[in-house]
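In the block that follows, a single chain appears as structure tokens, in the form predicted on its own.
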Amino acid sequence: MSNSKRRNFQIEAFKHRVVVDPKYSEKTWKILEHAIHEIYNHNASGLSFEELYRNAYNMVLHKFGEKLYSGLVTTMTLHLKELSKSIEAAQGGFFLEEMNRKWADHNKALQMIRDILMYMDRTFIPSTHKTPVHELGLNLWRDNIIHSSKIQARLLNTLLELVHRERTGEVINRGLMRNVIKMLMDLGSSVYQEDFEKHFLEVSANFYSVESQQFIECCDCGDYLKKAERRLNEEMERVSHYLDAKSEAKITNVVEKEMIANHMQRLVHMENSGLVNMLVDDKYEDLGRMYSLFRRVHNGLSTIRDVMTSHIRETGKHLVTDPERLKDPVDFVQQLLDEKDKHDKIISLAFNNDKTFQNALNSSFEYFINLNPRSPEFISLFVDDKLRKGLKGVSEEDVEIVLDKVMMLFRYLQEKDVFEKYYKQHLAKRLLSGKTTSDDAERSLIVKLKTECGYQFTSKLEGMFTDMKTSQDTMQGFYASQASETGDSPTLAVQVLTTGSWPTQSSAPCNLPAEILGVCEKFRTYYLGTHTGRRLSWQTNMGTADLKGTFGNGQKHELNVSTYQMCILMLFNNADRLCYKEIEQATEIPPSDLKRCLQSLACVKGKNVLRKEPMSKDIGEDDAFFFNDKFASKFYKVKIGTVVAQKESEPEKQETRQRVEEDRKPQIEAAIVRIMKSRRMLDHNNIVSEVTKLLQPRFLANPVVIKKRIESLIEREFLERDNVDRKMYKYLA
């Protein structure tokens, strides 16, 4: 349709004048005012709400909205003044009940009035920006009742008094409290906060400040924490029953500050019952309570963590430096494991497996385990003890648990290469003597070490197992080749060890008996005939032998001895008496080893197949030795061990330490070259810090040694100093 054809419509006013009764507004308001009075006086049943609604509607329609609104304010104010007097007159416990009753009446009346004045609420009020009827009713109640000079303070004091009585153990009317508090909340959050909550929090802070002081003077730490926890739960319950939900965080903050934060240091350090006592006595429940309460306050957990760390470090330091405990390495390591288990359990049961506590525990153990330079040796001795005899009859799962615990201690070691040295020595002895309880357990530990430190760490250890298997095959081949020569010669079992894999020490060869020498030569001929380009050297200090001996009364025994001991005993086939010098000359066993062997053959009760003159515990160079005819044992097989210290002697320790230091030199140099190859140019301090970081998984590199290795590399022209800055090094390709 085009614009030209579009029609414009216009609405015109009535032609005749509408005459309104000049007293209309007065008459109508009187009807509505009377209705409001009746509603407040509980006589609403006789009113016609439809008629009242129409009257209010007409008043607004005829532009008397202002009169209607102001009349409503005046009438409601009048009624509320009357209600105020009634509430003021209520005595004691009836005060809140009266207020609650009047509040319920006012709300009911307000609902009816709002229904009658609905049209005004929808049209007149929004257009004039006045307060809606319901909100107006609440505001008038607030101004005329709650903020009345005779009610305001009385209401607050009554509410606070009831809360106090409940805190001191009395039972109060919670339903009434809930209604009155809800009234304050319905009047607006500012009324609830200003007229009640602010004062409630202040009074609560004072109450808990005084109470916490009383408790801390008369209770031990555990009891105090129980009371604090109970108070905290009570306040949360109180909020759920009759306070605004938003008050929970505020009131719990008050309790936390007054009962926990203000007394944290005193609680953790409390004599005979503080944190340290709880840790020592495994008080999981008290520790759990302390953790859950302290985590609610600022720096709470760090306070517990610091005290725990300090205690563990102190305990651990005492453990690893106590000379008494160092006498038994196996017990020493077991105590470390017990200490770790104890604190792991505490962290698990009481501290919610908190990672920060676990980290603190780990750093504490790392700190004190490395205070004792012999820790790597002791851990290896512990493993040796367990894998020799300690795990017999133990299930696979339990073996794994023990090995995992050992690995945990191993991770704390800064000098992992020292552990490797000792572990290799102990493993070699176990394998060669056939004393390991389980090959699976041995291999399992090597797999764990490999996972932790890489292939390089365990390649030689795996080589030792390979040699043991190859040796079995070699011996089968040897005896198959000797099948035709069945003589009376001794039976030989040889383990062929690869020089690089085993911790063999160059030992002076001793003079083997002629019978043994013959069969050894046969084996040498066979082995070198089947393997070209190899060389065999006998490690007589590492072997064992089984001898059959006949004593007085024709008593026969089988003696299990070391190769050195065999050489000594075989001499007595041709002589009844030999002096020390003669034995030394005939066998050429190193003096220190010879004395130990003679000591175990002549001085150990029940194993003394030789007699010594003069009789004493120590071996002297003038001593004489005799075959002991009177030797007797209830066992047919008698194992004669060598008297040897379980731990290393001081010279052996120095030698091991020296070997470790020598082994570290090429590793440090390799690390320096690797870093310089990628960086090309670097200053001294950065080289030291990067080398230390690179080698940390194996050992803690000494800056002095790093400096010496840098000097050595400069001499061999791998590096050179910068011409201008002498602390700067360049890599030479």
The other form holds:
Amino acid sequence: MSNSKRRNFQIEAFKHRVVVDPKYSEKTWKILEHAIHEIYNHNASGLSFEELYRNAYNMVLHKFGEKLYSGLVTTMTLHLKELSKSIEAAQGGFFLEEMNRKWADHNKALQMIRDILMYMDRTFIPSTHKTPVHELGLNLWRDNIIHSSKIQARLLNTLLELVHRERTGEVINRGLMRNVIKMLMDLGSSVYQEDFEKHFLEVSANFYSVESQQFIECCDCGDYLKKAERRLNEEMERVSHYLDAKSEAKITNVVEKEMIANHMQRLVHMENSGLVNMLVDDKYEDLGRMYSLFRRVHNGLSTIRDVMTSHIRETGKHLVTDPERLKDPVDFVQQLLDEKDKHDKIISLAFNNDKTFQNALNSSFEYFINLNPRSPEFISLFVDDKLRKGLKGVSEEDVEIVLDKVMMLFRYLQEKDVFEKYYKQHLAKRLLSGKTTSDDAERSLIVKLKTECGYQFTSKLEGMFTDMKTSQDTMQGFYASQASETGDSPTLAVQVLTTGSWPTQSSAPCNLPAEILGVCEKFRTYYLGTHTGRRLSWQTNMGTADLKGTFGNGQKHELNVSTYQMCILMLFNNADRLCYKEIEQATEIPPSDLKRCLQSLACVKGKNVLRKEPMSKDIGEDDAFFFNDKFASKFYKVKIGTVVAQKESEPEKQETRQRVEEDRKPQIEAAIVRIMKSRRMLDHNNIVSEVTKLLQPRFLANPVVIKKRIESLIEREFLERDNVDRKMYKYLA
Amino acid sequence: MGIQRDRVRFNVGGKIFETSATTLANAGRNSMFGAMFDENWNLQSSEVDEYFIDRNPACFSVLLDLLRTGELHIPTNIPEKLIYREALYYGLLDHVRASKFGQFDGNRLKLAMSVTGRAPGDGTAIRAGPDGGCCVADGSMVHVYDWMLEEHPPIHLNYQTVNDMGWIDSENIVISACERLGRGDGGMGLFSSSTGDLRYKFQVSHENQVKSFTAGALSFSSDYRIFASCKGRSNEYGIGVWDHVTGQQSDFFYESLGWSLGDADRLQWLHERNCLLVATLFPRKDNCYISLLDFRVKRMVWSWSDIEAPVTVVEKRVRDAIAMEDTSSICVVNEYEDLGFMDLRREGGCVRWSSRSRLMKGKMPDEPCCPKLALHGGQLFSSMNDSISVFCGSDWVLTSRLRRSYGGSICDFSIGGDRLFALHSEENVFDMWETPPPPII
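Beyond the form predicted on its own, can we have the form predicted together with the partner chain?
Okay, now the whole complex, with that chain kicking things off.
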């Protein structure tokens, strides 16, 4: 290699800077400028890409980048001014088309210019922090075309006019629209927003404000909602066809505000077609539409919910306080269930199973069911009715459905303990008279109550079932032991009821006929013989008996009667005529019961095995009774009912109420003691609120009663008042 | 497209090359070939049977091979720079760079080059750029190198001592420097990395008056904020915040008493926690202070200091700290290259030192160098004397050690643009470590 050899020192001429041809940059730029003209004139086929690329490279390389760049700006501006003139000259409808065409031309030219100036774009522009070629082209288009005084307003008006025409049903060229809007978006989101979107939203708001006013004057609520929904969908469709996706939220907001939010109250309360009418007429489709539209606006759903709640409360209140309806408890409860089903269906079909709506429905029911103090009784009666006869021939699943519905109503009850009282009574009657149709259904309901209210709530009810079962076994044992000596004495079926588990109306036992008494005594000996330390007392007011009787013409009938009635009829084995006093004396049945029994024996048509003098409806103390040998019935078995009001009579109701109140006392006391034991010291208001909370699942404790219980506990020295603060109570261990 | 039409014939500087349009498509639209064969230029359908390109045929051959295979093989008789220049012409520089080194992996690094600086023994800091370049602070000057290690015009703030610098992007570098009294020199400035021009200076205003100040450590957040520790004449002690797009000051966190924020050695923006780690360390101060600042609530949300630590642990003095957001902890290092960890989730915790140091103690040189830490892609790097250790895994196991025989101890190192740069203090030389491209098979 030459430089490995040591070279001799040489004197060289002073090196001048290399001077390029001063015309060089000018010449090169002319070539490029010409090319840019040709590109804009669609005449690029004669150009050599390689040559142009190399020339642009050389200009940058020889530090003429600045000249190249400014030349580009000038030349491109020149061409854009020409394009602008041609767009301005376009007539009417061709304006947009011309703009679209020129935009496409400019884009293509820009791409080609960028191609030949690629080297400048990559090296010169970043180091001098200038705008890259593509962006420069867009900015120049924006400044020379879109923001040109003769174009800016015309473009905006044309676009808005087209949107308006489409809204009024005309068909417009969506493709063109899309291209022009896309151009605005390409120029930057601020151009789209400032030069189009802002005005578009304004104009839309005006349009829909006017339109909604027209609609609301002439349409009913359902039609209005249909129209609003259609407009909303149209706008969304418009966005998807030719606007920026980000505009969707904004334009739907405008429609929602103008068409829904501004008219919400008026729509909901519209006469003859508003929300209440839709609810009444089960207009699922309209309701669903209202829900989906209103949920889009602030407070929309709460408006629907409030109106629905007050409507349900209103109708419910009417339902539970209508004296007509109180006459038939079963129908009363059925009405409630129907009402619930109706609204459940509305919520599931139209309101998207919205939890807040379900809650509103539940609280409404809770509100009005408890307006009627007899609701617990009626619900129990409804169950009683269903379990007595209503469930025959019904599949197990359907039984479950009915029971579940009952449980749902039960949940709304505040006074669950009142329900329990009635349920116990009704269950006792069912069990003792053997009227239950399905043991499974009975037990299923008990289980449901147990899961709802706990073991305590149902333990006595379950005790009743156990008693029934044990009694069956006991009777089998009794007859097995008496097998030899039964003979023709009456057949006895005893149900041994545990005191406390059953609702007992303590009443003195009546005098049983001698025939029965004998068997009873045998049973008593047997029972006490097998069980030590027990006491048996006869509940003659609860039993039934089957009697065989022979009437005139030798007609034989089997009479199904109550124990009291049996006692009365047995008297007529020895006499044909007995007066009231005699019967009372002989049987010692309590007068009210006796009157009722006689009434059902003598006054009911078709079942009058006795005859009464005088033939009045009511039983007087001086009446006389005869054996009615003209009695006839086409049935062999005749059931003599007791005239018992299915519903409770007024005094009975009072009594039940009183018993409930009495039962609550120890519960309230227990709650107070439990709370005080853990808190040691508490003031009056807090005790009351905590006791109420603790007892909520069973009943609503009355503050006055709580106060009385506290006083009683103070008397019994469980609590004492604080010496300093008399409002405070202390727990005494 | 038929076979005939796929064939392309070039005449490059007199030499004929034949290739296919498919191969040329590998160059991408943003290259000369991409533009040349775009339908706009109508070249494909023209009758020309070859395209003339007025360039060096030898280099074209190398670059054509790169397009064909994705690999770069430069014959020994062609200088690398020539290839770079030609690649720039064709718009293939990115292809060349991608073929030179692979994705960064601390355990596979190879020394690619050593570059000697200009003023020996004066190197203070080195920062890797996002595209593989770097800048080196030599006292009061910053030398900028691009990824081809071409030196660009140096940058400076009136020759004031440079404290820290950083790349905002491949075009912009921020420099912080000491102030010069009354002249308004020094402070902070944003420079163009390619031309070295000062684009603007960052100012600190206190009660609407512009103050002269000394800028220390720097950190950047992804939302265009620049943070710097600042020391002024009177009240301007603390952390300044600027917007790097506008260059305007947007916030100032005044230091609380006894907590030397303005002297901080290291700032680190924690993206997930949205707060700034500030560490002021020995020997700049007698004690070490580490804190996290939340600028939204203008409060120190976490802090630690060794001011109350017993004197016996003097040997375990924190020399550098780095927050690791993945594990919510701070890693610290002392002059014996012991790593220590602190939990960011607990206030007032202490440092758990790992006990690796006993092995090292005997080998300490007389003049220990300041250890540095860095975190990259889940790997922890720590420099000590003349080597850099790489730690991996949740227990930070030592997996690699980078060492080179000359240049003396490493005073600073930096990772970025898939490269690691290490600056040595004795000889003014810096090393560039790269991960080789993955093997072919």
